[in-house]
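Take a look at this single chain, the form predicted on its own, given in structure tokens.
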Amino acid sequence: MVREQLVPRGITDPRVLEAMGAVPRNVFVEDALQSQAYGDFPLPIGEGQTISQPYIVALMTQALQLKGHEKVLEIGTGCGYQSAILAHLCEKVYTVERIKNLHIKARRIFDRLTLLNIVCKIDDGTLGWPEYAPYDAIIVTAAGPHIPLPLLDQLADPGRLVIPVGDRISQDLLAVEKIDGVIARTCIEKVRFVSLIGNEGWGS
């Protein structure tokens, strides 16, 4: 996966490549889909949600430019795969999931893999997690119509945020940087994500 899917497509951060090779993706995939766990495509995880293809996970992670000391907020725990990758690359991961069943499954996997630096809860992720703000980096794994203002408010200065923004069909994957109170946005790639549901996303 790392050699054939990630390196040829521009994933160059050695720490990201190491994490992608270290985290067993198959653990986060349903039994019936085990033969496809490392394929270059998203897979269903139940509840109308998906696990992103490995390349997109690596691309979003690389865009955060993590060095190891950061506190990271993830919006959309899903199956927990992105959380696990982040856990290998930063000091602490705070992850929010709105769907109870996914939250429970992910928590069990974190315990199984002894990923003790992940803290998770069930809530409206579009509102962030104010209790532990500010965050050095924020990653959003679902697409909204705009960047939720609470997330920008909870982003440290300097800080980086990666989020897909657009309509429900296609989006721009944005790398957002906050420096001295100024917000700069860069489009990394065209993508297609599940919808970001919540008060600051799509209503339902």
Second form
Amino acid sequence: MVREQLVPRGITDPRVLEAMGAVPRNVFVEDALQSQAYGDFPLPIGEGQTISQPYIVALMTQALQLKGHEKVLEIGTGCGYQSAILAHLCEKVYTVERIKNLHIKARRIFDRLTLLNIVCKIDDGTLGWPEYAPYDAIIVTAAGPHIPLPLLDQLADPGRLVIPVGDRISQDLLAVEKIDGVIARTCIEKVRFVSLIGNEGWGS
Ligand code: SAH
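Please show me the structure of the same protein in the form predicted together with S-adenosyl-L-homocysteine, now that we have looked at it in the form predicted on its own.
All chains and molecules follow, beginning with the one already shown.
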């Protein structure tokens, strides 16, 4: 997966490549899909949601430029795969999921893999997680119509945020940087994500 899907497409951060090689993706995928766990595509994880293609997970993670000391907020825990990758690359991961079943399953896997630096909760992640703000990096793994304001507020300065923004069919994957109070955004890829549903996302 690392050699064939990530390196040829420009994933160069050695720490990201190492984490992608270390986290067992199959553990996060249901039994019937085990043979496809490392395939070059997204997979269903139940509740109408998906685990992203490995390349997209690596691209979003690389865009955060993590060095190891950071506090990271993730919106959309899903099956927990992205959270596990982040847990290898920063000090602490705070992850929010709106669907109870997915939250429970992910938490079980974090325990099983003894990923002790992940804390998770069920909530509307478009409101962030104010209690532990500010975050050095924020990653949103579902697509919304705009960047939720609470997330920009809860981003540290300097800080980086990655989020897919667009309509419900296709989006721009934005890398957002806050420096000295100024927000700059760059589109790094055209993507297709499941919808971010909540107060600062889509209605339902
Ligand atoms: N990072 C996940 C991706 C899961 S798909 C993984 O590695 O599997 C995106 C997830 O975002 C879905 O589980 C969906 O339920 C969740 N989601 C959508 N809107 C949300 C919101 N407002 N708050 C928290 N989670 C949300």
